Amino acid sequence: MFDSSAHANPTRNRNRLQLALYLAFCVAIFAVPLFIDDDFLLNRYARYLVLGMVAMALSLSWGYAGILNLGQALSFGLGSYAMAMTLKLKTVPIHTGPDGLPDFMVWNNVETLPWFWVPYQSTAFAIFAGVAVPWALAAILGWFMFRGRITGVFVAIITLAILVVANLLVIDQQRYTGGFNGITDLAQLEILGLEFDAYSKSTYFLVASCLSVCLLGALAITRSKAGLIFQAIRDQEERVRFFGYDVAAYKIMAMSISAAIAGLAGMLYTVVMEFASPTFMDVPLSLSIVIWCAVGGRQSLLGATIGAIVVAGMQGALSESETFLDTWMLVMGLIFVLVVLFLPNGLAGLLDMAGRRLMRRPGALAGGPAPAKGLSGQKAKDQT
């Protein structure tokens, strides 16, 4: 008789293997400073980790809930500006005007600190706003879209349009946002007496800690009932609605959580880069996030994270190489084409294939059952 536990064991073993890979990645990024004594390189790797975090956030909404948000950079930029505003108000007097007024406001004849800048005198408020504002904006936008049953490419177009409008608004309001120049000459972030210099190990560990917590937290969400419903909506939205679930509410949840993680990544990016720029909420960055996610594997949180780190690292290395100084964009384009053609599931597809081969081994991962010889090919596939 067919043993139902044969289904449970492979699933449990796959979950264990997946968790092991995620934990190994977290340990690996924390171990990087042990092998690198160059502050400049450490700062660069911290930047790559931040980009990995925002790609992972998109994977949660796109890969698991089927929501292609082409305006992901908006949440990233809002978080970046929230951190930049509070750090700007804490700079030394040479970078501020009377009563701590930011220098670019003085140049534009602003006499008093605008009311929406005042709360950012508190670092705690800025950290809260950097997560809450992107979350709230995504929830409001999602309410209008998903309650109206807008899906597919129309969601992508709307989110991209909102991003463009926000970017133009930030550039146009130079007297309040710094315009094209952004917000520069920032103080260093200080929390509970601990100072986070952009080129210090403390900042790298801060980024690595936030990425690890968000990565494992997002993994927990995907394994929960909500995560299963996300994936069901991605595959058969109408069928999920037929079973009585509030599809719009779940899609709003997925998009909001993704935006909140992107906002946190934006704040960390400002700490690492030491400035905020309207390019942080521009179309090229938003499209790059989509590419990173696709290369890594949009249906894998870890794959999207690694994809962003690998692609961003390759872009940096090729653009600084004398050999590929003029052709590095062509090389990156060729790599993207090859990935799309031969790795439709991204880099995560390679890990998945390796994991499946491991699971097929007799006794793999704590005694997982091997396929019985007498079973048909389909049943053997079900057991593995």
Given for the second form:
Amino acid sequence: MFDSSAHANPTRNRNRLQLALYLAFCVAIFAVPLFIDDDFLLNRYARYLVLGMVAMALSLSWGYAGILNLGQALSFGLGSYAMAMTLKLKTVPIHTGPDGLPDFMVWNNVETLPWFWVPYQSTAFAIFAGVAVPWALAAILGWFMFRGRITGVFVAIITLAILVVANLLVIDQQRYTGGFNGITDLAQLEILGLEFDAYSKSTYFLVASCLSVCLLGALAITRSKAGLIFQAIRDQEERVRFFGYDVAAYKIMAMSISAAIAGLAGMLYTVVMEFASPTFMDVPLSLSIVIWCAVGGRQSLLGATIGAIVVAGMQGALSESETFLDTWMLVMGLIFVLVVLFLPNGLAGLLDMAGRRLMRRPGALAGGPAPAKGLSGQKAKDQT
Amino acid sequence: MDFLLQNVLTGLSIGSILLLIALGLAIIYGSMGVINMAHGEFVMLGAYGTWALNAFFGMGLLSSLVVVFFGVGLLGWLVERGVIQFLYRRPLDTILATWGIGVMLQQIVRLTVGGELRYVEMPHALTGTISILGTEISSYRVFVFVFVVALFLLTWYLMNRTRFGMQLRAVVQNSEMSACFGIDPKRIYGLTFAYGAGLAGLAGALVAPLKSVSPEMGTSYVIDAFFVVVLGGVQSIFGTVASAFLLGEATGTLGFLWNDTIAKALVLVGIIVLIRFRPQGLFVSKVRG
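Please could you give me the other form, the form predicted in complex with its partner chain, since above is the form predicted alone?
Below is the entire complex, every chain and molecule, led by the chain shown above.
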């Protein structure tokens, strides 16, 4: 029924198809500025790409390692604040108080720069911290939870609670964080003489490059031995432990890599949005990330990315009117419930299933794309 | 000495509200293993129900309690029948589905009633203060405390001394076996969820005069209530009571020493650490990783 080459190495064919899809996506996002010459629109698309990146990070920990991190927005927010802090310190003296104090600190009667702000005078340090702080925090939290063999719903609730605590503290410590208003009036990011204006192609390309590198990097991780063990842990944690693997170490690894990517996304978000706000690390954003990931397909990095881009994009298009936005959130809630009930693997899972159905009908076989044969051949074999 | 007493009373008041909200969650989580993230929205609906009954029908707080209990309970029953019954084997997905339901409820309220703050008046008889050992305390807070204790005793009676309670405990222990004895597990689960939701509605109604009523008021309650339940030990209602008042006292005292936000943050972190090192309260056996 299937030609022999498809049988020979179905997994390899499947992997090739997957890689081709991922590469096509990367090429596509780089090609966007060729067709759109509107800086305002490019800024918007850059924003969606950043959101795609953070959803992809969640897919890595949730879809692959089974760690439902409801506090994903915390890593994102930490990255965002790291970038905002350094860009705030770079602003021209008009915007800052005497001795380079950020304006909101002057308004709050802070007299010297707090010690934890001092290193952010270096942009290099800030970029390092924007990734390292979320990474370290996730590693510590992971160590704390997974060494105690806390699993499933408790992980979800604990990560959510940590997010709530962090959000409360950031809003409460107005003197040091800008409180409810966040950190606004930022300078432009400048790396090695390159200026990244939020409304320019350079920022779009920066975001697109980071997303591509992270997406392909994450794909490489999922294909490595560690990636296989992540998936094994997701499916049967006990069995992996009996095989002698250090389950906690792998989970900590998955969660901290995911947090580092989210931190990077957060930094880019500040560059694109030109401010940082406590809403970048609040519960509604975390919920949105989970929804994007679930709708796009939690077990597909690309699916989660595209899910975020499409859903956030539609939301952006509707956000002109308050009523539209509220209705949209209602529809989103409904879609989310339906996806959880009927499509646990999201749209990516649906496509996969549709492809398989199509392949199972002998007549449709010839019409299908060639590399997909390997995939369906393997599945068909599994089912017999 | 006055200070101390004032603190204890504040703690008791916070604790009674915590217990009120956690009681419904304890029933649902303790017996069904479902983390109902829409619980906060049930609380919110209870508050809005009280406001609507007051604004449109002129009903007082006390008389609307019954309506709110059955109204929110019915909604809870619908949610269980419509969504949750399909997810008993996927605990992580129940979190997501109920979270989605919570978002929908919030948006429905925002679209129909509007996002602005609403206020519910206290019953006139309870607006004064009562003096306890020389410390003045609002009589409404005393009323809430007494009401919660009564509600708790009623729940305990329902679970341990009635036919329904016995059936529920049987279903929790072994639903197939109890089905063989003629108990319909679906009916029991549906009613239990409805009862838990109804309690959340009551909580909302009673909280309404103390806080302003808004569509997002419920969000923060779920996490607090969930931790009260876990800290107390999942299947012990008495544990829930103890931990509610313990957390109430802790929040009150820390809030007195620093401020409310720091107090809340410290208490949450404290509970997380406690759960990690005292997992007796944890209920991992029903959970898939």
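Note that the structure is predicted; figures quoted are calculated from it, not measured. Positions refer to the first chain, counted from 1. For the two forms, the rigid core is made up of the largest set of C-alpha atoms that agree within 1.5 Å on superposition.
- The two forms line up on their rigid core, and Val331 then has its Cα shifted by 3.5 Å between the two forms.
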